[in-house]
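Next up is one chain by itself, shown in structure tokens, the form predicted alone.
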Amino acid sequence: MGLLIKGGEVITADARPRCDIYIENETVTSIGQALDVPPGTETIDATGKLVFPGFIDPHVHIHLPFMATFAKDTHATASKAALIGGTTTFIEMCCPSRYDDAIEGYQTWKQKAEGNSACDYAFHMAVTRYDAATEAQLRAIVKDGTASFKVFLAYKDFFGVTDEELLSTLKLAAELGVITTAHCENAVLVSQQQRKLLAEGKTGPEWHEPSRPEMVEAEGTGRFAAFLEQTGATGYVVHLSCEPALRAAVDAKLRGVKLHVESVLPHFLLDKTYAERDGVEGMKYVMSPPLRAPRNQCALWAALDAGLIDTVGTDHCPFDTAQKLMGAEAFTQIPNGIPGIEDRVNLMYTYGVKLGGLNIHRFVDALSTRPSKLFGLFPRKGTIAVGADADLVVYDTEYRGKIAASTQHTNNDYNGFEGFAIEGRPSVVTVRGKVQVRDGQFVGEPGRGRMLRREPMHGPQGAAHAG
């Protein structure tokens, strides 16, 4: 049986007509006034709403083993709550550290979201180190269908690569044509001041910040665009959170070294002070790049709007009171991370597009199609159009309401956004045209999701360079 949408504004990143969507066999088959539609068609009424296109979040942590402890979250606990805000599609960082088999960790990553997750999801893969059997065990990755590495230029002799690696990963990338994402710090600068600060007895959350402060963060931005540069890979930064860093990205951009760059819910919205605040409670908001002053928020919205931060992720990554209590010692024994996947399209709606004057196609823009061009999803994602898979989010703008952990459906017992007021939420999500999400609550099918198996796309083996 097909599915209408009728009545909506239909929202995408460079049009906003009004008009009806008809659905059938997973995909958008028609679009228009007045659609002739088969009798016992099931029709959702969307007069007085926005229809974008399924929100894609290009960073998250679901599995993750990660300083001697387990991110919360489950596939289906995950994918639920990402529908509930409006997030059809996920990209996952696969990432076994550096003593773990790259073959058997992405296996693992694969079996844990097979036939668990409720919306669709790909990978990227963590290369972690760079040795003998790398190279092979990479192409057979990517000849698998996960087009786009990631590395860590942080997290030293765990996820973090050397110079050395670094280089070898981008002149297999260029080669393949596969976009490599980067987390920018300097390693070797934050093990020193981290050092520096506990042997001062500087120990609580407050010092994470000043451990890995905004010149680091910058350092390793320009640093991954020079290896770039030099190899004529394509990169990605991934949560960059401070207008140095942007600066260097920026710079980078204007020399034309193909680099793309994403922010994440949490430095537009919350700022160091956070973190600062007593005990557990500042435990809570530490992650890596750290939230920021309060100046760079200003820099990263303008950045957005103008399309210098090309895309906005989460870096959803959720440890709950217990787990952040592991650093209660030493902050650099904190997990990192803060969950994100549930409330990054209502917060980015709300104080972006609502409160802050964010263009609403930039918004979709940022949130679901750019994301898709550079990972190798568009069209089938990212857009609404005839032929796309029938990924829809119908939204409602009337709605107000408050997020807090005791209506969150993240498997966490917090939420770093408690009492954050939105104006807006999906009122009908739809994967594939099966109705998964009906006024904030997952009425579907649990184990809907697929695998997005993707083509390398970027240099001399891809497509043009996506934009």
The other form holds:
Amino acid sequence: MGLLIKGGEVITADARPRCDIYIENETVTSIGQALDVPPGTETIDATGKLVFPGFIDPHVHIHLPFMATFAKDTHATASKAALIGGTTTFIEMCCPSRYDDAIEGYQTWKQKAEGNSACDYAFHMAVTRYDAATEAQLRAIVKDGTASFKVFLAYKDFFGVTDEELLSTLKLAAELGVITTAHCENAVLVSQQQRKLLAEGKTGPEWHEPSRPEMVEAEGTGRFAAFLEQTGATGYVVHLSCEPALRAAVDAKLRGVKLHVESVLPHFLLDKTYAERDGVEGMKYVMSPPLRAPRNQCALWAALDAGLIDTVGTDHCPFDTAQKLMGAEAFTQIPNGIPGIEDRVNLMYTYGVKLGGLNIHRFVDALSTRPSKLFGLFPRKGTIAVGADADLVVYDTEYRGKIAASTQHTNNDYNGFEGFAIEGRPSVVTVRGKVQVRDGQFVGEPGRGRMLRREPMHGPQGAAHAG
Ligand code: URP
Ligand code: ZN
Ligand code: ZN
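And the form predicted in complex with N-(aminocarbonyl)-beta-alanine (URP), for comparison with the form predicted alone?
Okay, now the whole complex, with that chain kicking things off.
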């Protein structure tokens, strides 16, 4: 039985026709005015609503052993939260530590997701050590369809790699045509500064930002770019938070380095004063890179509108209040991270498109199309076209509400955006043609999500120099 989405304004990265979309099985099979469909076709009336391609979150943590604890979500909870918020695909960081076996880690992450995620998903494979076994392991993982790597230039002695390991990873990535995503902060400068602050008795969450100042991120970004330049690999800076790091990235782009930039939801809307709140209220806002001085937000929004920031992810990483309190004695022990998977689309639509003048096509591009192109999912995901997966978001721009932990689906006891007003939310969300969400409720099939296998597409020919 087909599904017709009728009369909506269809918004892609480059067009906005008012038309019908007809879906058979899992795929969009026709798009046009007043489509003639078989009798008995289920119809969703999208009159007065926008229809977006399913949104893609290019950076989430779901299963995550980190800082002596585990992030709170399961694939079941995170995927439902994602879908309710309009995200139909996420790419999860598969992060075994430096002391774990890469293949075993990869299998663990896959097993956690399989049969449990309600939306489609893929992985970025973290390279947290590079030894004699690594090359063969990474080749096998890429062959299995995980065609993107992740490196951490921070978190020394846990996830972090040395410069030698970074170089080896990027050489292999260049050969394989795999894109490498990177957390860019200088680990040595961070640990030195952390020790100094703690020795001075500066232990509260308000000292997290001063322990990782902007120049530490700018250095990491510039260094990553230099390694890309030297190896010819393609890179992607994750969660870029501040103007000096942005300048380093744009400078690299201008000299032809194949570098793409992601910023994440918290850095557009929150600033370091949140982490300066008393006690655990401040701890809830500890993440890395840290929330910054407010002036950085203007730079991020402008760069997003101009396309210099390619994508917007969340870095979804929920730790609850009790876990945050692990850092009551020292900010260095506060688990880093904040949830966001459920709220990215509504908040970026409200504060970007609706109230901030962000171009609506750029919004679709940054939250769906460009992640899809950069990470080898296009044209199956990230657009609305005949032959594409029928991942669709019928969006109600008349909805008015407020973000609240009490109504969220993410498994956490707080929401960092508590009280933020939203002016719009998905009224219907489909994944490969099946309605999974109606009006803020999950109504679909848990565990329906599939792992998306991807081909390397950043080879020397630059076949996928997206953007
Ligand atoms: O604070 C953060 N960002 N936590 C998650 C791990 C990471 O660095 O992405
Ligand atoms: Zn990170
Ligand atoms: Zn992350």
